[in-house]
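In structure tokens, one chain follows: the form predicted alone.
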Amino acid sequence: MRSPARYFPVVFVALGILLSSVITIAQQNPRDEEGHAWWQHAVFYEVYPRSFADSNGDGIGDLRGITSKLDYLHKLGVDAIWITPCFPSPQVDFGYDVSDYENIDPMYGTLADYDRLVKEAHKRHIRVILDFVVNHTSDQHKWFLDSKSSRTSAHRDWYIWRDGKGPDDPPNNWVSIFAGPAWKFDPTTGQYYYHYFYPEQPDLNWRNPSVESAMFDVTRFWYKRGTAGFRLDAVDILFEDEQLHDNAFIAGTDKFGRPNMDEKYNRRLPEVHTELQRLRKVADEYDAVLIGETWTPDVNELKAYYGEHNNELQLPMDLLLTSLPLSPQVLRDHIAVVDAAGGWPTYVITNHDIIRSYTRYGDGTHNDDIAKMMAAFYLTLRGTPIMYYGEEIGMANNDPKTKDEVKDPIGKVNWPMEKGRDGERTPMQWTPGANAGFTTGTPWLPVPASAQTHNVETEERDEASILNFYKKLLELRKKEPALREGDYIALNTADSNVLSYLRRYKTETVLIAVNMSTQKQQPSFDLSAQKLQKPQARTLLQNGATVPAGAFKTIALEPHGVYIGKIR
């Protein structure tokens, strides 16, 4: 028999473990009291690690960097942020060439950094999502340098080795995303492997039932360690056919000036959807979630990601957004598209693959106002937006002016056709200081000039700035359930200038109405048909509006002005 001394404590101690799983589990319930799922409501900031803040001065952001700065994250209005890869990589592509999926790299810090920055994010219900880079590895990861070892080693068929048609002729005729061949001949056996990035990024052979188990344990190892779900990378090309047939040429040429390639035969193929379902069902185990990178030439494509029965994607990127005018006549048509995909629209407008937001849109004048303007538009929208680090500043594009300033191998390789994605991933910019507050060493890219007016520091005392535009603009979110829950129902269909909407949930209505043209306008609005007769309406939040006093019929809107008001 046990005496009470020895007994009791082992008692607290266990009852201190089962306290702790409890909380931890309560930090991370994945749904509120009406069952909407924790990443409906989210709003998802992308950081790029190398870029955030470097906390030991050697001019490359990390992971102790970021955790620095999470009380900034949470006092935004931040409830996941999404850290692209920080895993070992030569970095080649940097970090999308991962060498080890189950450690991070030492520039970025060790595992115990990790494991704090999750810890401190939970403190401030901030959940933390990982890049998952899941078609294609580092050539340098001891699969495939095994693989390449010898056709019979053990890791040969985790990747995707054939002979070729002859002497210095590949097995077919695709080719890499980043220009040349989609294929490397490799010496040592005698066969060429398919890359459909960089040389040094051998695509992963998800026919191997060992590839597709090992990927899954990765998953397993991060969940376990409090990560609340993955951004995948490159989802759609998954899969290639398995008879490598050539693939066809369409019309026209692409950014390399290469004939366009109609990719049936290597991106796409039913196979993925079956991939992702399996993904979704280990995701499930952990209640996390799963963003895809879904580049779809066609926003109707987006419905098949979320599965039949919704049991793929939760959260398919709306990244054809990326590429559309701001005109409200080519935007509602686009969001009735996805509104009505039977999935819960991802919303993006820019990301460190694309020209940031600021510079795309911006005229040269109204820019500060445009980007408030794009702000109320795709964070008001019936779905869940995903933010890029700065972009609540108004960070802008610093390209290289010379090759030899790029950094970015398909610059270097590209120019000047091409020249890389350096511009929209410069330092984020903390102060008007030395190096925008980014590090106290030499950044790895340059910080622009506009870093003088547009950083942290400055925009947080002055009420009219961007970012507190922004922050006003997500505690919205959090306190009108319209906002984030109500339904999407178009207004004035046929205004070429002016892009307005209502979101209802249950008794509340919310209006939207953004200026997307560079003179005053004054919509009229006509609610009757939303049983609306006689409308009140009480300002939320303006840029640039005004409404007439007494029954609401219209809005005076300056160039690229806001309104969002609610009715009742």
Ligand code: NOJ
The other form holds:
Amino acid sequence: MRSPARYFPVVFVALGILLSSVITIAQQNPRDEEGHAWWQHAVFYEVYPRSFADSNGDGIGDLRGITSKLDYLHKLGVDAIWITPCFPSPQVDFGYDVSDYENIDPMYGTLADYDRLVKEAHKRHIRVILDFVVNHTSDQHKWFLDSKSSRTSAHRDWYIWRDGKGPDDPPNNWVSIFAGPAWKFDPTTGQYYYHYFYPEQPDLNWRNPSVESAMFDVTRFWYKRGTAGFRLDAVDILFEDEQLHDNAFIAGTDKFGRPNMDEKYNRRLPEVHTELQRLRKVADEYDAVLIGETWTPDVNELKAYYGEHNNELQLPMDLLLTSLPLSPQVLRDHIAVVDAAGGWPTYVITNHDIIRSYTRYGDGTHNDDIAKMMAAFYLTLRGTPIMYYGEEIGMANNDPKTKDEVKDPIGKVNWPMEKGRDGERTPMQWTPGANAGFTTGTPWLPVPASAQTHNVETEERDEASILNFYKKLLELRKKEPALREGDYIALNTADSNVLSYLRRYKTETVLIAVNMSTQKQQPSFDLSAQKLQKPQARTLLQNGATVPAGAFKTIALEPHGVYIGKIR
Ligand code: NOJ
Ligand code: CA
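Show the same protein again, this time as the form predicted in complex with the named molecule rather than the form predicted alone.
And the full complex, kicking off with our chain again.
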């Protein structure tokens, strides 16, 4: 038997390596005096790679295209980009059907292009986050091809296979969120497999430890390439009831006209949280951030995703915000819950699955002012914002006009009830020229006429543009510690037209007031409860707002006007 002393040198070397890598990570990612990590100060920006910038004229955006726009993103004030899936994929769900987790789809470039993108981004202090499609793979992934080949194949249990109840009768009544049943019969082995999304997206079986370890290794593969974290796709459906109980039907119908189902047995199972804790442990080895696609029917449920000991997701996205009306009362109540959830809030007003914020909030008359107002609101809350490409120039939805034009399968299958998500995924509008400067070829989705006015080149020249408003806002976030670190204190909580609040940090106070109504408003402020007896205001940024000279008392706000000021 070997003596334990013989292991000492090995142990010391290993400890040395571990310590030095911990020190390197700590040096790269120092915490501020509040103990806040980089992702708590960062502004994230979602890039839909198909539509951002096309470098080779095939009409589809690519990684080199993104790299060529890093200067733009840097000047805008973005600190991290999240790239939606760019891995090899048959593109049935435009990349959310991954056939190889450890490569780049040739349509987007190569691993070398990715490495260069990360390197160039880091030069500009921009981190890169990838999209991890955890719940399902493509049906063309080699794991699934093997899994379906026979009942005894090595990967059989990597997916969820079950016998039907009888001929043409699936194992239970669960439905796919995209259309039809969630089970597909496979004649080769005479069983059904489970797919929450399209049949081409079979669900992985996360109860199988081999799946877990293979997927954890995928994250390590990307962390080692300098990837700073992941946005986790569809985390709430990682697990299903093992007994496959039928779900109950509940009142009402969904957007496809199907009876609503209480997804008690295939959504938000407690096992999700255990798994997120394990995934987080791997992320912590690399000081990486995990952002969650966390749809919750009730905002109070968001709290669970941070983990009881803040050991699950650092940034569970508040996606409910995208479905709320422009009502100060509703938004105030909502923010109060998110802000009090105990974790770091993560705000989003639009993404690649939702009608663009410009269109959703716009009233047809004040659209540009409303876009600025929404930006001033969500970019000054306590927490981390995640922008969506084109939001900063006021890009509008451009929905398909006929079924033939539709590219997104959910629009094809469910037309006309559902037009699909093409409208919010159109090419980034860089110039007023041909194809908005996105490609020299034919863009994969059409560019709307509004690109003539709402594009980067034109807006950069216009001091009053939405783009310049965003730039000033992001600059302010960097300059004002109160906007990054400060507490959120709601003001005038009975006001149903103007949403106002303070951000307070040490001796710094910033007041934000946004008029959500189409009428002029003149709110008054009594800040004595905040021990600001004779306050003075200094404007930091405004749109349609004036503050009378002298002691600060009131703000005159135009319809959808915005005021951000420092109070002393
Ligand atoms: C959520 C993604 O955001 C969406 O685009 C996709 O279709 C589904 N998850 C399935 O991966
Ligand atoms: Ca291309």
